[in-house]
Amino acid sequence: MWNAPRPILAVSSVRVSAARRRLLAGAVCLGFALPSMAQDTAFRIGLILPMTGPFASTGKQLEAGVRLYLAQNGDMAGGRKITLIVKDDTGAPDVTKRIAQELVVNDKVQVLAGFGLTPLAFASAPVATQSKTPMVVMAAATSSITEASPWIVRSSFTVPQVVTALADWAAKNNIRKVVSLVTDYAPGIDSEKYFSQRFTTNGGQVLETLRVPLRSPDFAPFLQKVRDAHPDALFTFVPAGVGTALMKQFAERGLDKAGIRVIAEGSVTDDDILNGMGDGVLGTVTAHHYSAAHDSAVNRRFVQAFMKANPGMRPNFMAVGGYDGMRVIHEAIKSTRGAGGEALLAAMKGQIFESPRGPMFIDAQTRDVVHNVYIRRVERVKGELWNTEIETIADVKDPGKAR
């Protein structure tokens, strides 16, 4: 991974409070007047990540994004230099919240970052709330989270936004019965939700619904139930980095060769991970909003610069949510001249722009990402495996918040 420089830390608040007594007395004393802090002109961004931990590779993605928009756009904008402060919360929610918290407080920063799961995205909404700090989330992807403070924005994807189109494709499809299978935990239960909703609405039906615990899931049991039940198809969803796991225990117990299809929410073939997760996924049908595989210039020059600056590393949906909040937050200092609080807050919303995911925009009354799905399915392509996309649906809203 590319090993950019990482900024030095703000020092404790006790500490700076200190030096600032001995250099007021210092001042009186010599009839100087004494420097404001306002002179500061460091606009910090506190970047909380799992960099440890099971959820690691969501953290790297993110970073890797957030850095190379930096690299290619600067580290100034507005009169401000861009300072990341950047902390590993190993995935868990109370770290998250106590690392939210310190960042606010000691060390001043005027945006809130990163939160590659859902519960630690919903630990920091009151941090950012009562501190009226933007927030802007580049993973998560549960529907509420922009609900649970008036201070989110996001740059990421809603679970529902992809999964609504997956089940308009299967009906379209002759996928007429399936078992859901989904990660027990937020994100999972939106996605079982919102599908279910619209494939029994197509006139499909969901033979029964699985879930699995969020840490160290043993695929095996519910995957033999699924195969009891005899679907046209499994449809599932789990986090970016468990689809390997996922996509081997269907093959070892011979889903594939009974018949059985898998559609999936995209973060099942992770595009990091695909190229491991072995023949055995080709043909899987996946909706997402990204793939690394997306024919525009701009994402070919995306992926170029991204792989070039993280060797061994092709970047995936987080990587884009990370390069895309970085964006949101960079384009917003430079509009406000650096200002914080409500003012960056109201510069982040209603932008519109080009991304390696295609055309998107921040929607500015419910602070969330219209952007294009599309429906993929694996393929093999010069050697390698990519999520190819095979239709595209334009303008998506979240249709969580669509009523």
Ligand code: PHB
Second form
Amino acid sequence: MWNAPRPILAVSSVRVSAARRRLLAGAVCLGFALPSMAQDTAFRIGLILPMTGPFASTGKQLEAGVRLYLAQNGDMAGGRKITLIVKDDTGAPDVTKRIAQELVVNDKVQVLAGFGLTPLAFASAPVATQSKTPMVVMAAATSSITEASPWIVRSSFTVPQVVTALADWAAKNNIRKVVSLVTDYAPGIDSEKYFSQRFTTNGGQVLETLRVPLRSPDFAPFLQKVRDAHPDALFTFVPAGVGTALMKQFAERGLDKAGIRVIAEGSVTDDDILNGMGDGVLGTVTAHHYSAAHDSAVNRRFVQAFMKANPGMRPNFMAVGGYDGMRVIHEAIKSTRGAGGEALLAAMKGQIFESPRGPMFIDAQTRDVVHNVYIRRVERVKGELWNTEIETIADVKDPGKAR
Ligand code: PHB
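Okay, that is the form predicted on its own; can I get the form predicted together with this ligand now?
So here's everything in the complex, that chain up top.
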């Protein structure tokens, strides 16, 4: 028998509380109708994160960032009570998409948020488009994500923003030959492409391009190839949480002693795990939009409050993506008095504010973030490892949008 395909966004029955049922029954007896919206002041946000599995640290940091913003600024905005519905997608795109559908249809969320990895954001984009729900990408960093739906706004960063700045720095700092080693999925491929293009334009040479799998990577055979190629430096990208294995194996295999430097997209020396990487990581130069060591009053207050609320954890760029993303949503709810959909999306576009990362702007045209990119060097300060900022490139737009 032929089964009709289920529409992606089937209309479900609205859940009615026992109290409201009693009220409704009374109202029907008395012969008048209840105003439909007046009772529901909740503004629901569906926060979809990898809370378990290999990218659980991303989910933990993001959720902590979102909750800190709400703790500091209140969960009331525009007369509506902000209610977070947090769901674990385990880092699997099919799960993310199913959860996004359920949140929109059953829970009636007015914003979808989170998205710890690029494939998770791409999987959910059609749900945002079809249901006309604003979707705030707080972590994923492949350039083209914002083009996957006109309902997407990004509060994280883009990989091309940071690796082009690194390619400029490398060329000015006597690095002539590199081997590129990236994780084999969209942001890794963006890293390889944008770094290589800029570095070769600057007169550098990319001797080899290597790609390691996203799941359970074994770096050993790749690092052997790096060693055999005798580059001045290894250029690398791996997603947040994975850098420890790479940096430890790099040192264990003696590549540092062989005179090979490491230059990297900043996720590699992610603040969440940097302290556990050991002295082999000292001197590594990276480019990124956020360091917990960023020297500003706003950031000092942020780091202090974050560490107080989450003992033993140092905030990384994922926490800041969550904190700033929650700011963008909170302000939009406030200025539209809780109207969802198009009005909310319009109020997110063009926001400009000081983030713990520095100045930040949501470009209304691209719905993408414009912010400073920092060149950083890993240093030991007061016994701990930090990404110390050594150069600032101001107000960087995503090069992927400049086509
Ligand atoms: C991504 O999947 O877009 C991504 C995830 C983690 C990172 C950077 C990019 O650190």
